[in-house]
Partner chain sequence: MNEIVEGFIEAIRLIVTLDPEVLEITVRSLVISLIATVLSAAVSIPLGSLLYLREFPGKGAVIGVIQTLYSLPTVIAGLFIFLLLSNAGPFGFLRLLFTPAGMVIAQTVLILPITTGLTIAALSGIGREVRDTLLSLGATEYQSILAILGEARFAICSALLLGFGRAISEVGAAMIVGGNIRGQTRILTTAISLETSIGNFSLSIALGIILLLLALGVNLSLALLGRWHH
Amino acid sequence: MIRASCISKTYRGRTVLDGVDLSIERGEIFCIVGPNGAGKTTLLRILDLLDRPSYGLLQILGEDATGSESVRFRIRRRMSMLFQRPVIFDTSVFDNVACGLKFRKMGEDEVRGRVKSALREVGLPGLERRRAKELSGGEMQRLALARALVIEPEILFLDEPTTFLDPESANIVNDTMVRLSRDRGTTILFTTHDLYEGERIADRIGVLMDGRFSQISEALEILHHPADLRVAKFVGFENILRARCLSWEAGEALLDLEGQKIYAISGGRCDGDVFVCFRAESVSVGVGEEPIASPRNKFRGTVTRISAFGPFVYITIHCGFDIVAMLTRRAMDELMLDLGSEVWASVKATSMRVFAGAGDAAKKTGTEKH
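So, to be clear: I want the structure of only this chain, in the form predicted alone. Can you give it?
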C-alpha cells in the first residue's frame, strides 16, 4: 500500500527527515513512536500527500506519489487523515460528517446512510442534529474520526489521535482502528507518544529518532530487544548501567560491573566500556539466604527507595550500584519489604542487553552512573 525510499525533508536548512525507508502492507496497523521533534507528524503529512519530500521516492496504492498534482489528488481521495486537533465546523454533527461526501456529489440517501453508519462506528449514534461545537472534546475527536471514515478510505492516517482524550473516548478510537483493519482491510498509520498504546493495537511499530527509523519491529521485540541505547532509553528501560566488557563469545558477554562479574546477551562483539540495560520487571527479588536455583547474575543489596505505581511497586536496591526492580503490591507484602531491607536481586543474562561505546553514548544521552 505504501513504499517510501530515502524520504528526506528539510525546512529552512534544518533536516527533519533524513532518509526514511518504509513499507506498509494492505490492512496493516503501523504505529510511529518517537520523542518530540523526531519528525513523526512531518512523515505522516508527506505520506498523506499534504507535503512533498525534499528528496526520495514514494509509492502509494501502486502509483508514483511524487508526480503531478492530478495524480496526487487522485490518490488523496482514497485516503483520510485525522489530526491531533481536528477542525470542527460550526454546523450540525451531520453536516460535519457529510462534508466529504458532498464534495464527491453523492446522493442524499447514500450520504444519510453513510453518516449514520460512521457515527455508530465511533459511538455517537443519534447525534446528527446536535450542534457540533456543543460536543465534549472527546466527542469532537470521535466526530472528526467519523468524518474521516465516512468516505471509506483505503488508508487512514491519525496524528496522535488519543493525546487529549478521556479513557473512554481513547478506547473507542483504538477499538475502531482495530475493527477497520480487521473487517474492512483498511491500512492504518498512526503516531503516538505512548508505546504501550501502540503495543495494544499495532501490528508493527517504528521508532523514529532524529528523522530516521532506529528500529521497526513488533512491539514486544522493541520493548525487550531494543536496537540501540537510545531506543532502550525511549522505551523505558529502568536499568542502564555502565560496565566494562571482559570477554565476548557466541553472543554472550562477561562484564565487570563495579567489581562484580555479570553475564549478558550482546548482539554484536563488544569490548571495553559498554552499557548494560535491563527492565525492572526482569529483576527477581528475594530475602534470606542466597538463592540456590537462580540466574548467574545475583546481587546482595539494600532497599533504598520504594515508589508505588498503580498495582505495582518499584524498589531501588543498592548493591554497589543501584538496581530498580518492579514488584506487585502482593509480592511486596509477602516479602515484608521496607526501606533498609536486605535482599537478593537476580537477573537472567537473556534479559540483559549490552550496547558498546559507553563513553561516547554517555555524552550523547546524558546517562550518569547509578
The other form holds:
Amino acid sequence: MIRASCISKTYRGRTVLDGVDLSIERGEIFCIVGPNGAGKTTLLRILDLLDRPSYGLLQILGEDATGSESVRFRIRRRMSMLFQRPVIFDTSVFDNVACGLKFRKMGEDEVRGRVKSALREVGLPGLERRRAKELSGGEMQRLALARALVIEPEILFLDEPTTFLDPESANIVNDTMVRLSRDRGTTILFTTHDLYEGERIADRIGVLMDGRFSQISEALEILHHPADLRVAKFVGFENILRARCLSWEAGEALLDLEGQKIYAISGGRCDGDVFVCFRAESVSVGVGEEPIASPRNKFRGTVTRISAFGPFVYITIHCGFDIVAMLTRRAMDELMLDLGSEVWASVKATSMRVFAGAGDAAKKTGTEKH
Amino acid sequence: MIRASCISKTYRGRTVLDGVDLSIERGEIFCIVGPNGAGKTTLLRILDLLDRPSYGLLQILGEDATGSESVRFRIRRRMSMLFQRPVIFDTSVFDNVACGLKFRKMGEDEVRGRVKSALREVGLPGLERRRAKELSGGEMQRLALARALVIEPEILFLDEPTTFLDPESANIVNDTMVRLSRDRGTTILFTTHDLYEGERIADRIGVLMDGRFSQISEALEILHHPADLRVAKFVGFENILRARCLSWEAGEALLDLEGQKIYAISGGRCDGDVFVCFRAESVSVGVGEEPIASPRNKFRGTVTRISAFGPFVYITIHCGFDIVAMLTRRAMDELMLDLGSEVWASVKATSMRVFAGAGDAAKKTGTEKH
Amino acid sequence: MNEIVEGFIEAIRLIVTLDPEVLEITVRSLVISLIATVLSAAVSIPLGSLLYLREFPGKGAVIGVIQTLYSLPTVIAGLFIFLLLSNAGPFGFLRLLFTPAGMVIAQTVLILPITTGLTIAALSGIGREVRDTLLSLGATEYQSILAILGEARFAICSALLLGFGRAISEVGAAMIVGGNIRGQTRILTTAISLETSIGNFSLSIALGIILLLLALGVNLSLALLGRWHH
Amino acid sequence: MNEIVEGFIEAIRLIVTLDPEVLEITVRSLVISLIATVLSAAVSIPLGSLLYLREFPGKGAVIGVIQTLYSLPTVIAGLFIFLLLSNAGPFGFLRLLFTPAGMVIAQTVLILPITTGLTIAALSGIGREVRDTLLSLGATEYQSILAILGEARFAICSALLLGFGRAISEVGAAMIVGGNIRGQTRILTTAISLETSIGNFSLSIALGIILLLLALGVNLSLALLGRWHH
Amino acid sequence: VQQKAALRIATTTSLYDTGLLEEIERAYEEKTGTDLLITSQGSGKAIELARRGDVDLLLIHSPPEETAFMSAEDGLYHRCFAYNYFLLLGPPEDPADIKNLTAIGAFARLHQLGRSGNPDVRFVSRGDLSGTHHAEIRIWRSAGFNYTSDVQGSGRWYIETGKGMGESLQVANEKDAYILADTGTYLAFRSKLRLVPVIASDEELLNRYSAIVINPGRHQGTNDEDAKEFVNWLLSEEGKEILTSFGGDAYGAPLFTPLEEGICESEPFSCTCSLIP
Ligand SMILES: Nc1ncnc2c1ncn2[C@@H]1O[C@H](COP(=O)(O)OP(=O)(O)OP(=O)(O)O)[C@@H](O)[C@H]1O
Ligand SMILES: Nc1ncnc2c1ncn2[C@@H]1O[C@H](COP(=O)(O)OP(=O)(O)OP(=O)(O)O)[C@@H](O)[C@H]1O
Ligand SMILES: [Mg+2]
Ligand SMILES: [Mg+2]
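Could I have the structure of this protein in the form predicted together with its partner chain, to go alongside the form predicted alone above?
Shown next: the complete complex, the earlier chain at its head.
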C-alpha cells in the first residue's frame, strides 16, 4: 500500500525528516510514536500527499506518488486524514461530515445515510443540525474523525485521534479503527503519545526520533527490546543506570554497577562504560530473607519514595543507586511496605538491556535537539 | 480563593451547567474530569471570567466576580488560562509568550528574562525567534502553556494541559504544576481525560457529569469509592454486574449473583435489584486448589480473553458471568495462564461496591445524553 | 444648508410622485452597475482565486499592480475605454460608444481591480489549514476553491458590495463613455453632475439621496439573501 | 489608440523633465490624499473597533448604513462639504473652501465609510477565540483591540490602501471643494478632468499614468514598511 | 442601437446647461421622429468627439476653434444660428470701479489693479479653453496683453479654475471676484450668486453659436444627412421661433437671438447662416 524510501523534508534549512523508510501493507494498523517535534505530523502530511518531500521516493496504492498533481489527486481521493488540530467548518455538523462525500458527488440519500452512520460510529448520533463550532473539544474531535471516516478511505491517517476524548470515547474510536482494518481492510497509520494505545491496537509501532525511525517492530518488542537508549527512555524504561562491562560471553554480560555484580542478556558484545536499563515492572520486590529463587540480580535497599499511579505504585528503592519498581497497590499492602522499609529487589537477567554508553547519550532527549 | 455556588449556564435553551458548587483553597490543585460535553470547558471559561454564568454566585480572590466589568478585569488580571484549543498568534515564539507581560507594561529586560525561563520551564529553550505557527502540535501546546505561566498568576486554569505532549514533556508539565502550587501557592484547576494524571498531582478531583459534579473528593476515594454507578463506570470499574440483594446487616450485604452468593460492603441499606461493581485490579487470580485465604468471594471460571495493556494484562474469566481481572504480565507468566485455563478469581468484600439498580442506569453514559 | 433640506424634500417628492424621468435614470443606474458588478464578479472571483492559489514568479508584483489599480481614476478608465470604443478606435465598429453596454464595460474595467484584490484578501483570510483539510477530504482544486469561497463568503460579499458602490457612484467613466445622453445613457451620477453644474444643488442632493437609497436596497437584499441562504 | 502611446511618451517626458507644474500638482495630490487617509484611519480604526466590539441595538443597521455609504457619489460628498464650508454655510468663517485643507476634509469624509467598513470586516475575520485568549492574558479592552488589530494588520493595511486609492483617484469632491484652482488646489485628478474637457487626451493619460505610478510608490512603501516591521 | 434615424450631437456645456437643447430635442423629435442623442461636454472635448467621428453634429461657440476645425476639413458645413452676449460679473460693490467702462477698458483696469496687489480685485477665469475662455482670451488680447505671459500666472488675483461655467461662477462668488460668464449659466445660477452683471452687451462680449456638420469622408458611419436636415430645421422659421422664445418663461427674458441671413455674413458675426443645400 505504502512504500516510502528515504523521505526527507527540509524547512528553510532545518531538516525535519531525514531519510524515512517505511513500508506498510494493506489492512495494517501502524502506529507512529515519538517525542514532540520528531516529525510525525510532517510525515503524515507527506504520505497524505499534502506536502511534497524534499527528497525521497513514495509509492502509494501501487502508484508513484511523487509525480503529477493529477495522479496525486487520484491517490489522495482514496485516502483521508484526521489532522492534529482539525479545522471545523463554520457550518452544521451534517455539512461538515458530508463535505468529502459531496466532493465525490454522491447522491443525497446515500450522503444522509452515511453521515448518520458515521456520526453514530463516533458517538455523536443525532447531532446533525447542531452548529459545529459550538461543540465541545472532544465532540469536535469526533466530528473531525467522522468526517475522515465517512468517505471510507482505503488508507486512513490519524494524527493523535484520541486527543480530547474521554476514556470511553477513546475506546470506541480504537475499536472502530480495529474494526475498519479487520472488516474493510482499511490501512491505518496513526500517531499517539499513549504507547499502550499503540500496543493495544497497532500491528506494528514505529518510533520516530529526530526525523528518522529509530525502531519499527511489534509493540512488545519495542516495549521490552528497545533498539537503543533513547528508545528505551522514550518507551518508559524507568531504570537507566551507568555500569561498566566486566566480561561478555555467549550473549550474557557481567557488569559492575557501583560495586555490585549484575548479569544481563546482551545481544551485542559489550565493553567499557555502558548503560543498563530495565522496566520498573520487571523489578520483583520482597521483604525479609534473601530470596533464593531464580533472578540472579538481587539488591537490598530501603524504600525512599512511593508514588501512586492508578491501581499501581512506583516505589524507589535506594541500594547504593536508585531502582524504581512497580507493584500493584494490593501487593504493596500485602508486603506492608512503607517509606524506610527494607526490601529486596530482584531483576531477571533477561529483563535487563545493555546499551553502549556513548558519553552523554543518556541526556539526549527529543526536545533538546533545537 | 474560588467560591462558586449554583453556577448554571444555558446556551439557547440547552443547559450545559446545571448548578455547580465549588470551593477551592489557595494553593490547591483541583482536577476536573468528566465525559466529553460534560461542561468542563464551559466551567473553566466562567471561572476565568470570560463568560458570565446564566445563574449563580461567584467569588474569586475574595471579590464578587459577577459584578462590573472593571472588577472582573481586575480579578482576571490575577489569573490565566490555557485553552483546550489554544490560539497561537502569528508572531514569533517570544512575542507570543511575552504577550501577557506586555499587557502589564513590564520592563523589557524583565520580560526577556521571564519569557526565557518560562520557555525553559516547558522544555522549549532557545526557540524565541522561531515563527510560532510553524511549531509542531506539542510545541505549540507548550508555547501556550508558557504564555499562561509567564504572568505568574495566582490562579491558573488549564484545559487539558498535556494534550499533544509526549510522555516526558507531560511529566515536565505535571512537575511544573506541582512546583507552582507548592512553591508559589498558585491555585491550579485543570481538566484531563487521564484519571491517573489527576490522581498523581491533584489534591482533589471533581467528576463533572451532565453539568453537575457527581463527586468531589481525593483521588483514591474516587477511584475506589465512586459516589454512583456512572462515576464507577467513568473511573474504570471494569466489573459491573447485576445482582439481587438478599440481606443487609451492619453495612454488609449478601447478594445473589447468578446463583452465587457474594458479600459486599455497602454503606447504605440495599434492597431488590442492584449493581455490584469492582475494579479489575481488585481481582486476585489463582490456579489449582480453592484458596483458603481471606476473600470470601471466590469464583471458579475459565479464561476467555487476554488483552495486553502495557506491562499489564486484562483477562476475562467466565464463571457464569464475566469477570475482568488485571495482572502484571509477570504474574500471568508465573501462573502460566492461557486462553482456556481454569482459574480461581477472588474479590474482597471491601473492594465491592453496591449501587441501587435503577432500571437502565447502567447504560446511561455521558455521550448519550444528547 | 437650505439646499440639503430642500434636497430631502425634493427627494421625497420625486419618489412619491414616481417622476418618470428620475425613475428611468434610477433604473438605468441600477441595471448598469449591477451588471458591471456581476461581470466583474464573474471575472474577479475566478481570477482572484487563481492568483491566491497558484504560486508563480512575480505573483507579488501582480498583486501589487492590482492594488495600485485601486487608484485608477474613473476618468482615466473612462478615457481608456472611450479610446477603444470611439469610432476612430479599434472597436469603433461595435458602435458601443454612448450606449449603456459601453458604460457597463467601462464600469466593469473600473471595479475589476477592487473586486479582484479584495477577493484575494478574503481568501487569504482563510488559513492554509482549511485548504489542507479540503484537499485531504478529496476536493478537486475547483471544489476546494468553492468551499474556501464559501467560508469567505461574507468577505467576498462585502468586496462585491464595495465594487457595486464604486460602480454606481462613479461618474467619470460613465460621463466619457456614456455621454450623459438624456433618455439613453443618463444615469444618477451624470445627472447629479449635470444638475450641480447648472446650480441645481437641491435636485443634485435629491438624486444623491435616491442613489443612496438604491444602494441601501441592494445592501438589504444581499443581507436578506444571505440570511435566507443560511 | 495613438493617444495612449502618446500619453506614455508624454508621461515619460513630464517625469524626466520634472515639469514644475506637474510636479507641484503631483505632490499636492499625494499630500492631500495621504493626510486624508491618515485622518480617516485615525477615525475609522477606533470607530470600526468599537463597532466590532460593542453589542448594541441597531448595530446591524449602523453597519448597513456604513456599507451603503460605499456608494456615496463623490460629487454629493463634495457638495455636502461645499455647502458646509461655503461663505453662506455654517463653517464659512473658517475660510476652508478652495483650500487644500478643505479638500482633505472632503476626501476624509468620502473614504471614511470604506475604511471603517473594511476595518470592521478585517476584525470580524479574527475569531472570537483570539479575543478570549487576549482577555485571559490580562489585556484591557484597549490592549485587546490593539492586539487584534495587529493580527488583522494585513487586512487593515489593505483597507487603508483602498481608502487611499479612492481618495487619490476621486475627482468630484476635490473639484467642488477645491475648485481646481491652478497653483493652489489643482491636483492630478482635477487636472486630468480639465485636460479631458479640453480634449487633450494624451496629456490626461500621461497624468493618469503619473497618478498610478504615485499609487504604486505608496503601495511599495507600505509593502517595504510591512516587511521591515516584520 | 440605431434602428430609427439617430443623430448624435456634441455640444458645449454652456449651451446645454441652459436647457435650450432639451426643448429643441422635444420639438424636433416630435416633428421628424429622428432620435437626437445629445452629449454635452467641455468645448475641447466636444470638438475632439467630432474630430473622431463619434458624433454627427457639433454645436459650439468658439470661433477660432471653429475655423481651425473647418480648415482641417473635419467639418462639412459650418452654420452660425444664434448669438447672445457674455456678461462680466462682479461683486455688487464693484471694487475695481469698472461699471462704466467698456469691456476692454474694464479688463485693462482689472489687470492693472490685480497686478498691483489690490486685495479686493480678483478675476476668475475658467481656464479650460472653452468657448467662454476663448472669448476671454480674445478680450485680453484686444486690450493689448499677451495672454500667456501678461495675464496667466501674473499673480494670485488671476484665478484659473479649469472647470465648467457653473462651478467657476461658484468660485468667483465665494472669492468675490470678477468673472466672464455666458448669459444662460448666469441666469441659471442667479439666485445663488452675490455677483451681479457689471458690464453687459458690449460688442466685445458677443457670443456666437454655430453648428458644424461633420465631414463623413473622414470617418465611416457618420450621419451627415440627418445632421444637414437638423441644421436646416434650426435655421428655418420653426427653429428660429424656438430660439426666440426660449428663456422667456424661466428667465424672464429670451436667452438667444437667432441670426438672420444678411446680417450674419458681416462684422462682428462673419459667418454663414444660409440653409445647407
Ligand atoms: N457556544 C456554545 N453554544 C452552544 N452550545 C455550546 C457552546 N459551547 C459549548 N456548548 C455545548 O455545551 C456542552 C459542554 O461543552 P464543554 O465544552 O463545556 O464540554 P467539555 O466538558 O469541555 O467537553 P470536552 O471534554 O469535549 O472538552 C457541549 O454539549 C457543547 O456542545
Ligand atoms: N511549516 C513549517 N515550517 C517550519 N518548521 C516546521 C513547519 N512545520 C513543522 N516544522 C517543524 O518541524 C518539526 C517537526 O514537526 P512535526 O509537526 O512533524 O512534529 P510532530 O512529530 O508532529 O510533533 P508533535 O508531537 O508535537 O505533534 C518541528 O520542530 C516543527 O517546529
Ligand atoms: Mg504532530
Ligand atoms: Mg472541553
